[in-house]
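Only one chain is given next, in C-alpha cells, and it is the form predicted alone.
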Amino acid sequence: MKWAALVVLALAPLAGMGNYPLHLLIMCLLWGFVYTSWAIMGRLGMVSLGHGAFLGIGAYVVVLLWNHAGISPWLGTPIALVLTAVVAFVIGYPCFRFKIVGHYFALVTLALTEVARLVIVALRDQTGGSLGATPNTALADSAWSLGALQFSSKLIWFYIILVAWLAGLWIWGRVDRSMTRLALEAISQEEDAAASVGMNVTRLKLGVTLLSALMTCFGGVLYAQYQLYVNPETVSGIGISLQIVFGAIVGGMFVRLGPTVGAAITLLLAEVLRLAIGHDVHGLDTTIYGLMLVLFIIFMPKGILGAILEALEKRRAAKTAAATA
C-alpha cells in the first residue's frame, strides 16, 4: 500500500498536471521536510522555535556566496551546514549544560531566529535588507545550469524535492527506532533521573538538535534554489518559526506523515488567507498559527493525523474486544 501511494505520488506530474498544482504539491513536500525536521528533536520535549534561524542561514549563504563570490551551490551547502551546525553547537550546548528547558529553552531560540532576521535585515547591502535578494541567474542561455543549481523545469525540482522528503521520513524512522529515542524519552520525563543512571544528556540532546538544525538548513538551500528569491520575513524570523512548529504539531509530529499533512493545512491556510485577504494585514497570518497553535496543543496534541490514528486503533481495538466476547 505504501509503495503503491508512493509510485502515484511519483507519477502524478507526468500525468499532465498544470504548473499551479505542481508548485503546491513542490512546496507541500518541501515544507513537509522541514516541520519533519522540526518534529525530529520537537516530538523527545526539546521545543524550538528558532529553526528559522536554521533554515535562513541555508537560503541566505548559497544565494550570497554565489552571488558576491561565485561560489557554487554545491559549495555553499556544506558551508551552510557547517555554520547552521556551529550556530546550533553554541546555542544547544550551554542550554544542554546548564538545564536550560521547556520554556526557557523556547525563549532562547525565539531569540536566536529573530537576531538572525535584524543581521539579515541590517546587512542590506549584502543581502538586500528587508527586499530580500535573487540569485544571479545561470539560465540565460539554456533552461537548466546544474552548477548553479537551476532549473526551469518544475519537474525536475519535483523529483529532486521528492527524493529528499523521503529521506527526511527515513532519516524521521531511523530516529523513531533507536535507543537514542528512548533515552531521549526518559529525559524529558525525568532529566536527573536519566542522568543518575548513566545517560549522557547534554550530548544526547545535542545530537538531536544538530541533525534537526542541518536538516532545516538544507531545507533552505532547497528552498532558496527553487523559489530563486529569498527574504528575511520568508525564511526567518518569529512568523517562519512559528509556521514551522504550527505545521509539525497540527499535522502531528508523533506520526511520520504528521508534519506533511501540517504543511499541506499550512499551505492551503496561506492560499486561502492570499485569495481572500491578500497582503493588506499586516501579520495576520503569523497572529493565526499562533492562536491555532494554542487550540491545538489544549485540544488535540497528537495532531490531526495522530488523531485519526487513535480514533482507528480505539475502534479497533473495539471491534477486537467484541469479537472475543
Partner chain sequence: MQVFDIFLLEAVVNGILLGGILALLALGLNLVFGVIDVVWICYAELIMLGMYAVYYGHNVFGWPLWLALVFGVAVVAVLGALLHQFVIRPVLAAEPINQLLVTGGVLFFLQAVATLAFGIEFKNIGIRLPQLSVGEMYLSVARLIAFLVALAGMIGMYLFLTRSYLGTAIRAISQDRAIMPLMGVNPNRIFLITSALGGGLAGLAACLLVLQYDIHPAIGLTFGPITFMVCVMGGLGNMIGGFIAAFIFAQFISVGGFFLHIEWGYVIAFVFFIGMMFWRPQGILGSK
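Here we have the form predicted alone; I need the corresponding form predicted in complex with the partner chain.
Coming up is the bare chain, nothing alongside it.
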C-alpha cells in the first residue's frame, strides 16, 4: 500500500502532468522536506524559531560561491553544510549545556534567524541586499548543467527533490529507531531524570539539532537551485522561520508524514484561495491561513494528520474492545 502510493507519486509526472501542477508538487515535496527537518527536533520540544538561518545559509552560500568565485554547487553545498554545522553547534551547545529551553530557546533561535537575514541584507554589495540574487545562468546554450546544478526541466528537479524528501523521511525513522524511548522522553521533558541515569542529554540534543539544521540547509540549497532566485525575506528571518514551524504544526509534527501534509495543505490552500479570489484581494489567503493556525494550535495541537491518526486509533481500539467484550 505504502509502496504503491510511492510508485504512483513517482510516476505521476510522466503521465503528462502540466508544468504548473508539477511545480506545485515539487514545492510540496521541497517544503515537506524542510518542515520534516524542523520537526525532527521540534517534536522533541526543541522549538526553534531559527531555522530560517540554516535555510538562508544553504541558499546563499551556494549561490554566492557560484556567482563570485565560480565554485560549483557540488563543492559549495559541503561548504554550506560545514558552516551550518558550526553555527548550529555554536548556538546549540551553550543552549543545551545551560538548559535554555522553552520560550528562551525559541527567542535565542529567533535572534539567530534575524542575524542571518540582517547579514544578508548588510552584505548588499555581494548579496544584492533585499532585492535578492540570481545564480549566474549556466543554461545559456544547453537545457541542463550538472556542474552548476541547474536544470531547465522540472522533471529532473522533481526526482531530485523526491529523493531528498524520501531521505528525510528515512532519517526521521532512523532517529526514531536509534533512540530508546527513554532518550526521547529525556530530551523532551524529564531531563533531570535522564541525567540521573547517566544519559548525556546535551549530546543527544546537540546531535538531533545538527541533523535538523543540516537537512534544513540542504533544503535551502535545493530551493535556491530550483527557483534560481534567493531573497533574504524568503529564505531567512522571522517570517520564514515561523512559516516552517507552522507548516509542521498544521500537518502534525509528531507523525512522520505530518510536516509533509502540512506543506501540502498550506500550499494548496494558498493556491486554491488565489484561484478562487484572484490576485485583487491581497492578504485574504494569509488571513484565512492565520486564522486556521490559531484555531489549530488551540483546538488541534497535534495537527491534521496527528488528529486523524489518533481518531483512527481510537476507533480501532474501540472495535477491538467491542470484539473482545
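Computed from a prediction, not measured in an experiment: that's the story for all the values here. Each form is matched to the other, and the largest set of C-alpha atoms that superpose within 1.5 Å is called the rigid core. Positions refer to the first chain, counted from 1.
With the core held fixed, residue 294 shows a CA shift of 2 Å or greater between the two forms.
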